[in-house]
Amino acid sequence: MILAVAIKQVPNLTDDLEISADGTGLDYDALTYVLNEFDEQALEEAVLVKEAAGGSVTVVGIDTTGELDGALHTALAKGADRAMKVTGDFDRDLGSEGQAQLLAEAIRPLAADLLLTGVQAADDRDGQIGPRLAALLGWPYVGVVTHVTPEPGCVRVHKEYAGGLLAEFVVTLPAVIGVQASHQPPRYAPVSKIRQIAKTAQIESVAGQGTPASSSSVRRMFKPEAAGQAEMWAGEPEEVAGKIATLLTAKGLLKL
């Protein structure tokens, strides 16, 4: 089975995020990037399918940051067989529509049987990468998936609904699957293995075709402002922890 995984780098949410001077986005010079959490789950599920049914896994991403190689090397260390990056003069906040156009053009020649991607990304405004890719490729799409089982000519997937409901679908291939969580935790790739792969692996570059469309834009971005509904405690961790313990004790939620 030929599998493809669309991945994306997103800002590291453990960092302090600063807004740009024009107020329409983040200050990209102050950001560090990591692999989107849901894409990491999709990669793990793809590798599990490969291990169960045989075949190969190709990871594809758009290099909007100039730092995608690290994520691709990590994907290879985790079990992917091939890595590709779409290159060009793209905005870092390229929307889902533009991303899907570029990814579809890069993925179509792979003749993949199954394309997996994260169900959404931390910096998405719409979570539409999977559905848009399916529309452009003319394939069926199922999202919010937590388990993919390969079968002859199809895959059996578990899809989650609100309220804890779970459904099972049999999807004819080729298809696009939006993964919410792999049915096993993503495997760990040692730093030593990633460094070794970085020295020997070849990352294929694909020039992005045309000018990607964008269906939306950000007019203004603001930091959340305190509105007097919460009391913000400052101080050393031990001091703040003591205040929390005192409050919980006063409300009868904790006994010291």
Second form
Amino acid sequence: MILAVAIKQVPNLTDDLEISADGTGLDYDALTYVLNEFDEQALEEAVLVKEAAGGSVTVVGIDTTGELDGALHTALAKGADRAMKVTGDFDRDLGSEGQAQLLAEAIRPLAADLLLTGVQAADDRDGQIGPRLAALLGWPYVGVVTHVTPEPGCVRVHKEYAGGLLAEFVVTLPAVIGVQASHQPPRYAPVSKIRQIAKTAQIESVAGQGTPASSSSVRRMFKPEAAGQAEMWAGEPEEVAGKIATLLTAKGLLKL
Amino acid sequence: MAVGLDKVKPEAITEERQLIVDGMDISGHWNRMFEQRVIWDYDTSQLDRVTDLPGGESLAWCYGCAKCTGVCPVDIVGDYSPRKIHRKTQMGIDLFESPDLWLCTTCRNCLRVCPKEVDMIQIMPAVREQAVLAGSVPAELQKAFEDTAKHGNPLGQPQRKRADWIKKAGAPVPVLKDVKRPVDLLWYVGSYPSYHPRGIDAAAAAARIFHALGVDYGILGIEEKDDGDSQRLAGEKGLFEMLAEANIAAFEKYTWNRMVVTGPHEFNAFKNEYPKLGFVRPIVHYTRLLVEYLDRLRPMLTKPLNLKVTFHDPCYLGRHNGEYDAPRQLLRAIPGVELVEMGRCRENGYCCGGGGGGMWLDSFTKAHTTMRLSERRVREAVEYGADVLAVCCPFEVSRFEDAAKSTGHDRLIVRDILELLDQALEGQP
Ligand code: SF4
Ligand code: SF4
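Now show me the form predicted together with its partner chain; what you just gave was the form predicted on its own.
Next comes the full complex, and the chain you just saw is listed first.
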């Protein structure tokens, strides 16, 4: 089975995030990047599928940070067979729409049977890359998946629903899967191995065609503002209950 | 004396088909006789796999004298020593897959006594590195590797909070990024003193002592990362190199004369391992630094503690770097401290179990030994009637405190020497 995994880097949330001077995004020079944790899960699931069914895994990302090589080397150390990056003059906050366009162009020639990607990412939280890729490639999409089992001509997947419900789908190939969690925790890639690979590995570069336009833009980005404050009332239950009733009446929430 | 006895050749033996002696039938028959097997009769392929690795060579030199078995701290709570590893590997056991691979704490006591210089400090990291590359690592150790790779410290705490402890120091702690001038000493604080609650106690005590003495120093704060040496000894050499490169870049950003280090592992790393990467600067452990200041420190130590104190030599300060006296000089300078030595002290000091990755293999080691090394040590401290087990390695405080609890010796107090000095310092509550 030919597998592809679409990955991206996101700001490292263990760092302090700063808002940029113009107030519409993050101060990208002040942060470090890590691989989107859902993409890490997608990669693990892809490697597990490869180990079960044979085939190859190609990892593809758009180099918006100039630091994607590190993430690709790590992916190779974890069991991917090929690594590709789409290069070009891209904004650091290139949205899901633009990412999906560039990724689809890079992935189409791979003739993959199955494309896995993280179901969402901490930077935009819109969960759009998977479905958009599926639309652009004309393939079916299943998201919030926690288990992929390869079968002849199809995959059987577990999709999580709210309230602890789980559904099983059989998806014909080719298909796009948005991975919530791999069925085994992502393996550790020893830094020793990553460093060995970094010395020898070939990363294939694909030039991205133009700068994709985005149909939405951020008008203002800001840290959560504290809304009001809490007041603690101590005293006898009757007394406190009286105070609560008076307050609720004053706010028009209670009619006596 | 056996003079002139001819050797009996098997062919010359008369074999009785049936023999009855005093009415008892003692007939037997020859089956087989064995000679001692000579060494080249063994299949040495497993041993070769170890000795073919750069660093693994010396395992082949073992001639089985067993001096190491007598001093190995793991053997005291289990079944372990270089001799045993050599023998098992010679007999065909795969060290790369054996739990034995993870039990050595690299304490160096075997190397001290080995006439053949069989060097576990080289052998273990070499074999472990192959196991790590092959992905067979105990889960808890792997977690520590992951946390170190992601966050720059094995506790998995955020890098940006590395200097948060200074709010609890009770004395100003200059951060080099802010002081903007050369300092006499760069203080490498270390991961456990920066993040672990009991480590922070020691770091805060150090900050107060440095302040009282007027030491001119600065710390790296959030520019500091774990030294990585214990991860290297546990087999993650690449991680060590990555951290060392980042640390060396941070060290070289500022101007300072000497580096003072809280922990013996980090001290050893900067003194003996970082020079291999081109970083050669004067390094001092905090105990030696404070001995230099002792004439000024002693008059400030005015509050008698009235405690019977015993001292645990850290393997990486003592055996690895030959420093046995500085910690003792500091303890003797504290009024009211009666220093008692445990049987296993100085060159033959016992090991807390935390070295060489043992810090992150607690459950694993526990499952393959009769008790934790820290538990064995705590029992020894109690046998010698100590009120306080004094240490000067940030790995040890939490290890020994846990061990004191788990062995029911809750009354044993575990303190870093820094904390004891701070307690005796004038003007401290
Ligand atoms: S002390 Fe050295 S030579 Fe003797 S048994 Fe131990 S490892 Fe072998
Ligand atoms: S270094 Fe220490 S723990 Fe390891 S084998 Fe030698 S004596 Fe035992």
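Numbering follows the first chain given and starts at 1. Whichever C-alpha set is largest while still superposing within 1.5 Å between the two forms counts as the rigid core. Predicted, not measured: the structure shown is a model, and the values here were computed from it.
Displaced residue check between the two forms: M232, CA, 2 Å or over, core reference | Result for M232: yes, a 2 Å-plus shift.
C-alpha of T246 off by 2 Å or more between the two forms on rigid core | The answer is yes; the displacement is at least 2 Å.
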